[in-house]
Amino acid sequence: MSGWEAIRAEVLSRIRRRDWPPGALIPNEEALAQEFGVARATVNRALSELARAGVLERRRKAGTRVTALPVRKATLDIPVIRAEVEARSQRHAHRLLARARQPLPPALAARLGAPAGADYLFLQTLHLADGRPHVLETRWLNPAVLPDPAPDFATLSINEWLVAHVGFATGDIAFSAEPASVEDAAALGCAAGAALFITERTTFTDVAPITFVRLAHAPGYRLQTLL
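Can I see the structure of just this one chain, in the form predicted on its own?
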C-alpha cells in the first residue's frame, strides 16, 4: 500500500467495519507506518485529513482515537482533472490556449488581497475527455509560487502541477450555474447562453495568495463528492 490517500481509505474502512469502534484508540503512527510499509509522514498526512474531517481525535501524548460522536463535515479535495476524466474510463488530454504575464484585474486583486495591478501569470487551458471539450480552465497565478525555470504547462497541466507541488493553507470555493459566454461556447463547443456548471476557487499559503481559477464545465457535467 502506498500514498496517503490509500492509507486514509484503509483506516476509514476499518472504522466503518468497527474494527476500531467509536472511542477506540488506534495504533500509533510508527506502528501503522510499519504495517503499511510507508513513511511515518505518509501516515501522519492520512490521519490528519481524517481528523480534519471529524472522524478522528488527535491529542498530543494521548494518541489518536476514533471520534465517539463524529461531527459530519462536508469536505472537498481539489481534483486533478486528468484523474477525474480517467476515473470515468475516458482518455484525458489538454491544450494550453493562452499563457501571458498580465496585470491582475482590480476585482481579482481585491479577491486575492493582492496589490492592484500586480503582475500575475494568466493561463487558459482546455481539458478534453475522449477528444471532446470537458472543462475550460481560466486561471490567474501568483508567479512567486513557480520555480525557476517555470514549467511550460503544455505537457503537464497547471491544475495537476499545482495539486502536486504547491500546498495551500486556506481558500474558498463557489459553485454556480451561468449562461455560456461567447468565449465559453467557442471553447466548449456549445451554444452561447447554454447553462454551464461553474466552479470558482481561490487558494492561499499562510502568507500569500496562490491562485484564482474559474472552471467552466461542458453541458451535462455532474459533480460528485463524499460525505
Contents of the next structure:
Protein chains: 2
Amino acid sequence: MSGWEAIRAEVLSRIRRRDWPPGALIPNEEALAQEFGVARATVNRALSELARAGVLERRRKAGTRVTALPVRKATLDIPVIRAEVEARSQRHAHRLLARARQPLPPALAARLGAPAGADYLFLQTLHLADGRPHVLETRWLNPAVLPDPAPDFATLSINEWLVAHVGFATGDIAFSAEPASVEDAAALGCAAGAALFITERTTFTDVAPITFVRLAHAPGYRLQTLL
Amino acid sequence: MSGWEAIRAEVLSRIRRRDWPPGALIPNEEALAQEFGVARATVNRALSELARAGVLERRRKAGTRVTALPVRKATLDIPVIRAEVEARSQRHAHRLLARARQPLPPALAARLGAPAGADYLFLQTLHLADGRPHVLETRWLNPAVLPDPAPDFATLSINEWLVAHVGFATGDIAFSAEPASVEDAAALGCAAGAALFITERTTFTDVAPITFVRLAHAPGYRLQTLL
DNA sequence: GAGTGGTCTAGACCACCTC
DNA sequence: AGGTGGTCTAGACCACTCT
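Show the other one: the form predicted in complex with the DNA, since we just had the form predicted on its own.
Everything in the complex follows now, all chains and molecules, and the chain you saw is the first one.
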C-alpha cells in the first residue's frame, strides 16, 4: 500500500496507539509531508478524509487536532424500494391503495414550507416483497411537479417516476418507531399497535417543495450499515 | 462562487435540467476542464464529490455516467449519549443497573466473531435526560480491552471510557423497531409492548472484538438527518 | 491497445483564524 | 501579523477496464 491511503492508515494507527491522544495537536501538513517524503497535497488528502470521518478536526491557523469526543458518522444508503427488495432476490410489486386531491394537513404544510391547505396529491401505495406486505407508503405530492396529464402511478412506482423525472433534490430524513395504526395494521397484515419502523422524508428542489413521504415498514425490518 | 464547488453546482444543474439525463455519459474530465477553463484536477474534485454523493458513477475507461436509479446517501451522526442529551440543553445522568461476568450468548458470539460462551462483561445502564428515562443501554464488553483494575463505570459512562481509551474502531450499526420487553418497560417507564426505537452496534479493533451494545430509546425518539 | 479516471508532484496564492 | 489549511495549476505516470 502506498499513497494517501497509506498515510491515512499510519495516522489512524498513531491515534489508536495513543501516540496522538484525543485532543492532541498533530504536526502540520508540511512537517508530515517531509516525514513521509510526499507532497503536501497527498498529506492533505489523507487528513481531509480523516476529518470527514470525524477522527480529526481541522482549522486554519489552529492546526489539526484528534477529536476528543468523536461523533461517529455512519453513511446510510436509502435505495428505491424496488431495488432494495430485488437486491434480496425477492419479487417486488406494488398496489395503489388511494389517490386523491386533498388539502395538505397544516403540520405537513409547515414542514414543507407550503401554504396551509394547499391542494396536494395524496397517494397511498403498498409495496410487496414476494407477495407479502413490505412497506406502506403514504405520500403527499406537490401537483406542480407533475406533467399534464399526470402519470398513472398504478403501473410505475411514484418514487421511481420522481427520481427519473424530478431529479436530485435536497431534504431531510427521520427514523422513528411507532405503534401500528389501524390503517397500518390492515395494510401490512400485522396487529394494531405492533412496533413499526418508520421512515419520514421531505424533499425540495431549489424553488419548490416536492413531496413528503412516510414509509411504515412491516415488523422485522432492519436498517443496517457499516460504521 | 468559483472553484470546484461552482463546477459541482453547474454539473448538478445540468443533470437536474436533464441536459444530461439519468444513465447518460457526460464529457470526460479533460473536455470539461477546457470548457470551464480550469485544470483537470479541479474537475476531478467536483465530479468525485458528486460520485461520492451517489449522483454520478465513474469508471476508468468507461467514463462518467449520471446514476440511473440513485441510491440516496444520508450521513448520520452517532454522538455519545451524554453529548446528545446536553446538546438539547438537558441534564444527563446515568445509573448502572447491572454489572456481571457472563458467558456471551451464542447469537452475539457469532456476530462478534468471538468463541461461543466466552466470558464477557455484561453491563446495563439507564441514561436519564432531565431526570427522565431516555435510553436503556445493554452491553457486552470484551474484558480483554479493560485495564486491571477495571474502571468504575458507575461514575464514568462506559461509552465515554471506550472512546477515550480504546480509540477508533470499525463495526456496524443497525436500526429497528421492537416492542418493549418487560425489562425495557420497567427501566424506561413505558408500557410493555410499546414501540421502541432500537440501535444495535458491534465494534471491533483490527485484532479483537470490543463490544456489542443495544440501545432502547424511550418512546418518541427520532433519529434525524439531512439528505 | 487505448481511453478514462485516480493519484501524485512542486509550486503558488489565498481565506481564515488565532495570537 | 503570520501560520495554517484549502484550493488551484500544469504536468506526469499509472491502474483499470472496455473493445
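Basically, rigid core = biggest C-alpha set you can superpose within 1.5 Å across the two forms. What you see is a predicted model; the values in this text were computed from it and never measured. Numbering follows the first chain given and starts at 1.
K.L.:
Following rigid core alignment, is the displacement of the Ala195 C-alpha between these two forms equal to or greater than 2 angstroms?
P.N.:
No, shifts by less than 2 Å.
K.L.:
Gly23: after superposing the rigid core, is there a C-alpha shift of 2 Å or more between these two forms?
P.N.:
Superposed on the core, Gly23 moves its C-alpha 2 Å or more between these two forms.
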